[in-house]
Each structure stands twice: as C-alpha cells, then as structure tokens.
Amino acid sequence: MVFLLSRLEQKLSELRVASKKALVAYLVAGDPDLETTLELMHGFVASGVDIIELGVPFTDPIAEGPIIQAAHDRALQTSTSLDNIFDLVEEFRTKDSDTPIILMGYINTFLANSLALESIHERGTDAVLIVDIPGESTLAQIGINNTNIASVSLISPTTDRQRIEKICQTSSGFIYYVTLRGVTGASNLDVNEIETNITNIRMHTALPVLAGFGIKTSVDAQELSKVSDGVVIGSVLVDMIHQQSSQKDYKNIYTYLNEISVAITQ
C-alpha cells in the first residue's frame, strides 16, 4: 500500500531533506479584494514563499493587533465570506498545484460553515488554523468531519508542559509557536526563550515547529530560524498591502519577501 503525502506534509518533508527553512507568509482574503488577493499569493510564491496562510476576516479577530483587526474590517466591509475565500483558493490552484494553503481563522466562521468543510481539500485547501480552540481539540471534537485536511495548533511562551505534550498529540501539519506574549504584530523578540520552549516541544512531536508573531526584519527571520523550522510573516505583509493598496504595485512586498527567503537559507 503506497502512503501519499498531503500536500502540506509534502513541501515541509522537502524542504526538511533539502535542510531548508519553511517561509510561511499571512494575509488577509479580500483586503483590498479578492482579485488582489490572488495576484498576492502567486506574487508570494514568485518571491520564494513556501505556504501561504489565508486570514478568514472575521469581526472580532481577538489574536490580532490593530494592523491584521483592520485589515479583517476592510475585507468585510466587501463581503468576502468563506465561500468566496473557498472560490479564491480553487482559481489559485488552476495555476498552482503545488503551495500548501491554510485557512486561518475564528471558530464561529468554520463552525457555520461545517458541511462546507467537509471538501474543502477537493478545492485546493490543505489545513486550518483556528485560532480561538483549545490546542487539544481535534476538529472532529468541534463538529469538523474531514481527515484529509491538516489542524496546526498554536502553542504560546505561557502554555504549560502538559497542555503541550496533549497538543502536540491532536495537531497535525506543523505546529505554530507564538514567539510573544501578546497580539500578532508586537515587537521585542526573546530568541534565547523561543529556543528554550520549541526544543521543548520537540521533546513531544516529531511535527516542523515554525514560529511566528512579531517577525518583521530579515534579522528576526534569520534568527528565529536557527532555532525553528521555519517562520510565518503576518502583520508587516498585510501593512504592506494596505499601504500599497491605492496604487496596487506590490515590487516591494515581493522584493521584502524575496529578502526574508533567502536570509533564512543562510
């Protein structure tokens, strides 16, 4: 019996053999549009992103610093929904068949839209983070019926060693490590902390331990990518794209992202 990989499993596996680093970068669906969105994620993967992690605009965003709450408010203010972001990812994939796409969001919006989730991998996405569940909570506990898809977990500098070791056991895909205490979009990294709690985590799973929050400089990336398997950018894109937004040239958002990808292959 031959085992496939998911695509997810497939890209970290590769870049794992290749020893390479995981870049993992946020934004947010329908912020300015969609069509926007879409040239984004190709433009992302152009500059040398490895999975793309959409936000699923949500109107009490509670992980977010004010940068990703706007962002989500704009997108409402167009009425992009889930299935409108569930369209977005099946016209990436007439062009793309290969980057991992993880939706990101608030249980509320996935819980509504439950049945729809059940194929949701036969329109090109891979995995879902949902931000405001316990880390244990598989998505069969929570009314999602879909094993195909992956369920990455959060784990934060304040989660206790037990509550690790069971999160650990019930995600999948990778596990996220919030490198910060606080909203996404804050500052002040502790690289010798963030070092410490992932080869902690390590102790419980074999699963790629990315980190995330805060990254904003080449520097932060290239260090926080000593001591993880990578790094997911978030806040600085999508101030980027709201900046640009009016002219929609997005060079300096790819030539950024170009900059980040390499610094984290050093």
The other form holds:
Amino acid sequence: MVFLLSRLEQKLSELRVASKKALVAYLVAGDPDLETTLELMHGFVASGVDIIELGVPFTDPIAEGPIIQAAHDRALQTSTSLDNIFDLVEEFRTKDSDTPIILMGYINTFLANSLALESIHERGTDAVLIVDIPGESTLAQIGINNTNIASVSLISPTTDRQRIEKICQTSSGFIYYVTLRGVTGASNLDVNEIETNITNIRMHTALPVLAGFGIKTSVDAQELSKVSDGVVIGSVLVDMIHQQSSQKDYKNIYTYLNEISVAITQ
Amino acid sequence: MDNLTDLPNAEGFFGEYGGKFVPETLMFALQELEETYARLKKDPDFLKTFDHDLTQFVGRPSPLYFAERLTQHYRGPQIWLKREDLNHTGAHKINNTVGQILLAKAMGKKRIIAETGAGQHGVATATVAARLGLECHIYMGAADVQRQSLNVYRIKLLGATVHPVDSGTATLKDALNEALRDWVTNIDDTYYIIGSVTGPHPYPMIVRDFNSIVGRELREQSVTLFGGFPEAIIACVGGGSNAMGIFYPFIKETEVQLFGVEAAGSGIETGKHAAPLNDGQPGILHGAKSYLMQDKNGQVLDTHSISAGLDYPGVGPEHSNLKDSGRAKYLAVNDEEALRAFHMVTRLEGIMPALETAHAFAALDYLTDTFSDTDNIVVNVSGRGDKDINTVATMDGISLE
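Having seen the form predicted alone, please provide the structure of the form predicted in complex with its partner chain.
Once more the chain from above appears, this time first in line as the rest of the complex follows.
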C-alpha cells in the first residue's frame, strides 16, 4: 500500500526530518502584474523560500494593514481575478513541481469561483487559507467542494482552548498562528505570549505550527522560529516589491529572504 | 410561511443569511458580546436602565403623527409618520447606541469605536460615549466627511475623534473596514458599536432588538389612534436598522405589508446605485452573508447614492431573508425622486426629512394607489434633514457660502 503525501505535507515532513524551519513568503498576485508575480515566485524559491502564499486580491481585505491593502488595490486595478491566479500557478508548475502554493484571501472571491475551485489541485494549488471563515468549519461546510486541497486555519492570541481544539480538528497542512492582535504588518510582537500559546496549540495537534503577522527583521524571524515550526513573511516583502517595481530589480528582496532563511536555520 | 421571528438561530443565521465571517482574532470578542447580551436582555435592572434612558435621554416615545396635507396630496390612504426625527440627536440611531453603550459598560470596555456614513450614527455614538465619559473614535469615509461636514463638527464637539478613511471608495463600507481593523488591533479594551443591522452575529440581532422599540410603540399607538394595525409600513433601507426596528414587531402580523426602500442612485439600469436587494446577489461582506453588490469575480462594486447613509453595497442579513421569504417587499427610488420628496414633505408638512428618509417618502408615489382611503399607512421618519442642507443646496444649484 502506498501513501501519497500531498506536496505541502511532503515539504513540511522533509523540513521536520532535517530539523529545519519553514520559510513561507507572501506576495499579492498581480501586484504590480502577474508576470512579475511569476518571476518573484521563482526568485523566492531560489532565495530559500519553502512555501509560497499567494494573496488573492479583494476590494475589502479587513485583516490587512495599509501595506497589503494597497497591494490588493493595485492588483485589482490590473483586473487580477482568481481565475488568472489559477493560470499563474499552472504556469509556475511548469518549472517548479515541489514548492507548495497556498492561496490566501477572503471568502467572497472564493465563493464566486466555487466551481473552478473543485479542480485547482490538478492545476498546482495545494491549499487555501481563507481569512474570514470560522476556523472550525470545513471547506465543504462553507461551499468549497475539494477534498484534495488543504485548508490552513488561523489561531490567534484571543482564541480560547475550546476553539483551539475545534480548529485543530478541521485544519490540515499546518496551523497558522497569528502572532499579534492586529492587522498584517503591525508591530507589537510578544515572544513570551507567542511561545505559551504555541505550546498550548501543540497539545491539540500534531500539525506543524507556523507563526506570522508582524515579522519584519531576521532577528524577529530567528526568535519566532525557535518557538514555532516556521515563519511567514508578508508585509515587508509586499512593501519591497512595491518600492522596486518601477526599476523592476528585485535583487535586494532575494538578499533579504536569504538572510531570513539563514537566520531561521541557525 | 416559515417562522421568521425566532431568528437568528444559534449560529447567527436568518435562513441562509448572516453568520460570523470574521478574522479569528474577533471570534472571541463576538462570543463575549453574545454571552453578555444573552444574560443582560433578561436582566430586569438592565432593561429598566435601557427603558429609563430611552424615556429620559432620548425623549421616547416618538409621536405617531397624522400627515394631513400629504394625505390630501395623494388622495389615497391615511398617511401617518412615525417621528424618529424627533429623538435626541435627530434620528433612530440613538436607540441602538443607548443600548449598546450599556453593553460596553457591563463588559468593562474603556474605548468606543464606530463607523458612520451620514454621520448620524457617529453623532449618536459620540453622544452616549460623552455621557459616560468614554474615549470615542469614529471612522468615516473621506467623501462622507465632506458631504456631512455638519455632523463631523457635531461629533468633534462631543469630544470624539473623527478618522477620515481614504481607502477604497472613501464611503461607509471603507469606514466599516477601518473600524474592524481598529477592533482587531485593540480587541482587549475596545467595544465596537456597529450602527446598523449588519456585520457578524450577534450585531444584526442586537441592533434590531434595540431599535424594535419603534415598532413596539407603533403597535400601541396605531391601535389608540386608528383602532388597529396599519395596512402598510414604509421605511428606507441602507444597512436597514430603522426598517428592521419598525418591521420586526409586525412580522407575525401578516396583514401588515412591509415595504423597504433602497437607493437607486442614478437609476438601477445605470449600475450607479446602492440597491443590493433589487440588483445584487448573495455574497459575504463585513462578517455576514447577505445580498451584495458585486461583480462576477466576487469583488464588491462601487455604490452611488445622494444619501450617505444609504450609500452601502450590502444590507442586513435579516432583510435578505425577509426578501426571499416574500414577507417584505423592497423597491428602489433614485436620487431625483428622493430630492423631490424631500422638498415636498418639507413644504407640505413642515417636516424636513433626512435624505435617507426622503427615499421612503418617494416610494409613496408608487404605493398609495394600491390602498383605499380607509387604509392607514405609516412612513418611518428615520431622521431629520438639517445635516443634508449643503447637499440639497448643491443639487439645487444654490451656494450657501
């Protein structure tokens, strides 16, 4: 009997076996345009990124701070749709068949494309992370019928024990621990609280627990990687992409990711 | 007909609409609010305080007034006005804020936030926060800050801070986004007073319940003044709190027809409007499933209405359920019709309605023919129009400078 691990499970288990921490990089699909997003995705992987989180732009992204919110607006100005993003992932897969891809966004855009979502695993997408659904619901319960993709859920500092238990039961892939009370890109990390809460989460699940929201420097990343199975970098990257988009030269981003990758390996 | 009154269910759904679609950080606060409200709504002391504040601070009950000249004008049914414009601060919004500030106090919250469109909810929130000496922050779309400058100044006079929101369309929906972001960030000490029957559960229920004083008074007043319930009730619908407040106590009385009036803006056919129940599809925005103005990709569309309070792409989930069930009917009137009604009611009755309310009056053109002169119909005068005189003057090409 052969057990087939999904690409995401495979990657996380490889990292675990090698005692390495996962580096997850977030960028908004279509900011500044889809060709650049594709170029950046490959560049990220070459710079040590293990998993890519593709932001799906939405007009009303209530969990995002000003930096990512502005990126959503820019991506919508070039009419980026979820349909385009499925194509983008398919294109990415022609050159990269190992790096897991997670689509992160808001329920309304996903529901508008629910039919297409049924086959996105065949087109290279490995998981979805929908920010504004109750973490204890399964994808089927909210109207997405695809059992071949993982559903990554968020747990936050305000999630109580009962909810942690329920969320762990329906989550797959990994648990995304939101490291602060606030929107993406904020800056009030409390490493002690994060450690305590991640320890609590581990009592209810064997899934890896990754930390994200507000991680900016390689010191932040290093600190948090000690108490988690990996880190998610978002707003800093989105900001850098925007700064560099006029010159179309993204080398400093790759240098930055390399530094983070080294910092969390130590 | 399905049971429409014992809603929402335990998960916060009215039929298929409603729910709690929010980032995880907020789930705890919603649960805390739900538990507090479940406890307090049965607490005699809480109810006594709420009742006292409605009577002594808001000035309730609001009159049910016979609109003699309006009735003569239409030569149809007897037209009555439920005078929410006479409440303290000039609109129905105060009913809800007086109730929610008591919840905030019971939960020990020190900081109050709210979103506002026309500014009436901002004023009503700043008012109750001032009364209890609580720090207060009001989020308002930058476009609305412009067109409702009078209310912006009132909010500031009351000691609250106004935060203009430039993102998106710079109107009510963006103010709501920003208020939610503030709440996620300051979840421990902050209470969010949502101003309409929108947002995640339990807000649509709480706001409806506090505003239901309007419909409960109407039940008694109509029996006293014309010996029975009205044949119809008409109210404007943006998020829909004034409409829900006057409809809810009559949902079981199926002989009472309920009409909600949305903003058709430049006309439904132009796409520039704010009428999701007339021209939208079910979707999820701001924590709840409801009719929504959106494109085929699920992106929320820009809205347009002369009235800042109706300029919103969504609507309360309970209205969506009332629409699908057929219990309430929803029509839409455009900017021009609303403006004409504003002038007509002002001249005929000496009552200057808010532009939001003017939409409900404009619907009389479509509805009075279907009633006889022995029928009684009630228009909910959700607010007064002082705040809108700049907009009206501009529309009429008059400079007030």
